[in-house]
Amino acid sequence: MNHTTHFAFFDEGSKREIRRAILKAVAIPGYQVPFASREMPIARGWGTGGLQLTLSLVGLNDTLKVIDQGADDSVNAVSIKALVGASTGIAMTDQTSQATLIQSRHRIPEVPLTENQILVLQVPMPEPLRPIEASEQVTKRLHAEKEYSGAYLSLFEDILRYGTMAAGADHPVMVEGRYVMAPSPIPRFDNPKLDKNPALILLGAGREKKIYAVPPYTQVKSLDFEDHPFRVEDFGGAHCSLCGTQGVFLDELYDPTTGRTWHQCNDTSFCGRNAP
């Protein structure tokens, strides 16, 4: 650890600063809360959302997992450990159990987590009315007042148009029957996951200055029709190649020379724990 720096990167008032709008964000679900996001020594866009909350919450004794896509050794999750345990010297993890600090971009991990963890999510934009409305003002608006046609409006013209609602990922989700919410880029397989889970769900957007939160056992539902309900990927019975495993999200392999297609489950330390 390099002592000529401030624990966690940040001072000490800027800690305070981001508990204060993750204190107000637990306390209503859903709802974005402003703050003021710092510099970072990563380009907005890769995190500095999710890496702001962590640095204001890690402590000591906490032990880190961070995955982006459900890799633990991608370019971006390889950089924000780098960067979290230079200035903590705190232990670091790929398993799940382990970790009681887990920072992702775009995927909830498959081992379930439990109470004593806190799972931050990366977010690019955190206004679910944006594709409908441009104006932040408005859509502070539409949000007081409860006003989520426009946002039912938009999947009921996906259905139209395809035939099913078609967001592969950031489908929106209400919270706690109030606040309409995205959810982050994560894929509609994910959604289920915020349902009751009895982990800590805070969700940072560096860019757009944003912090929002789900809290432990809080009741969340993707958005849908009684005559079409939301549904989660389908598989189609698929299993992983390395591990054998169903019923996880799974990517699916192209080899262009031998023209085999196969699958192998996206989260990595999962797959790791169940291969032969």
The other form holds:
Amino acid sequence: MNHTTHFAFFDEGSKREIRRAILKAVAIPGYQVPFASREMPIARGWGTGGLQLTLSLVGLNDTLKVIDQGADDSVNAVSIKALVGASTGIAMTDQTSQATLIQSRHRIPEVPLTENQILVLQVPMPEPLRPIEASEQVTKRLHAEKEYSGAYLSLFEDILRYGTMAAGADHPVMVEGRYVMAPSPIPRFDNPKLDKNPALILLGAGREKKIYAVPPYTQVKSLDFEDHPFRVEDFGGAHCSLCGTQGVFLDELYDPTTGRTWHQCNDTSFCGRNAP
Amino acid sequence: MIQQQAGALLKVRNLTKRFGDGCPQCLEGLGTGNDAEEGPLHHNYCPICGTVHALRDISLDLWPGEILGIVGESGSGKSTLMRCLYFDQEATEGEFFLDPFDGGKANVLKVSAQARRAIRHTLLGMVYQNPVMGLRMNYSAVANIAEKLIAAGSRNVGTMTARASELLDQVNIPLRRMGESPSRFSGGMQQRVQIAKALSNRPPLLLLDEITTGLDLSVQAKVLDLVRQLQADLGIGMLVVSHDLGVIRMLADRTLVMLNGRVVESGLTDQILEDPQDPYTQDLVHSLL
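Next up, the form predicted in complex with its partner chain, please; the one we just looked at was the form predicted on its own.
And the full complex, kicking off with our chain again.
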């Protein structure tokens, strides 16, 4: 196949630099490795970190799946697939189990991942301590000294105000007992999937120029308090109105004319699989 | 001047803080006498190399439950001393011993960053002149206190909230305002929240840096009453920095007078105020309104 661009868009030097950052990230689980984030044909904040990871990892034998908030066919997912497809010619899939490489915005698929898969998560805000400390110099020092009271403080304030840890997404996690990490804005529902996951999980923040990783079978624990243990979202026994599944992450839909609400699987490819 | 004695809560020896590398002229001209005109320095500034000698050879002892006052004009190094002792700034040279840490044998300026942080969170409490330095203005008063408890290892919301409420009650912050952020408090209330935060882990040593500056007289009196009451009830050792001799007279048993980064006089507070020996202290006492 003739390409009008380099294979996987990047020159080899760029790929090598990003892979080197990935290796370091895998060697220090949860640690944010700085890297030279490239200019991309999509705007920063639209998944450039994830895209750079994907492009530096993809090979001719890979099968790629791209998810945007659980959907395989939303604009962002389609555009990213079009770019990777045009510059590599590799196969695309919607099925989680068939993919070797999965780039995702803000969800971990419902189908369990395997050792043969890599999950790439797009990250807008890699620094879990940023809300309480503006200076990068200071947050680097706090990580070095394992001083994470600031991360707990935000959760404490939530409990005071709302009676519960209210973060709807991006609930901070402790990786292998050492680094506190922002898991990217995945719902709390997906946090437990990070723990001891057989797949390699890579997180890329293009705008903030950071790469970090959760290697396979790494212990990942969501931060919580003794008397306020971490809990995932509760859907109160609701099920998907299309496929009837319970116990997955559901979107609530609302009809303003009738006032009726119903639920649907957020992971669209999973939902389709179970359709009657 | 000060003897090395066992049992002191806090011992500081030859603490020095320089901003700049220093040059042979200013480094050798130091510490040779009590004359402010000594060496090439202009006050604490070396005109040859541009180095600021913020603290020069400070030594002091503080006994358990004692209040030691530190007076001196603006720029004399009082706040720098407090920041070095609270590890906000790194001292250039010197030794600093705390009796509850390793029996006072280890120089805590030389221990690991983690150990210093643990000391800061469990053995020390700091009240800054400016509450913005010591508080998170957009977090609730309770959360501000909880921060120090979390840092010391607590992970229980119930016990932390109870402890914070108890402390805020102790410093007379009304119960109904505990969930509000300090940004909505008056200056005096902010200062009292800082004191409550500093007390949260029952530290044996409190560092109070100009805590009444900028407060009106009646509020000043309330804060000072609180400090005295805490000392009487809890027996906490305190280092009190102020440029206000009235505050020092009311609180401190012993006092150090600082000028241009050095201690120029030390002794019992009454003695210093009634019979100052150093020319600068004489000036200071005579300018008292």
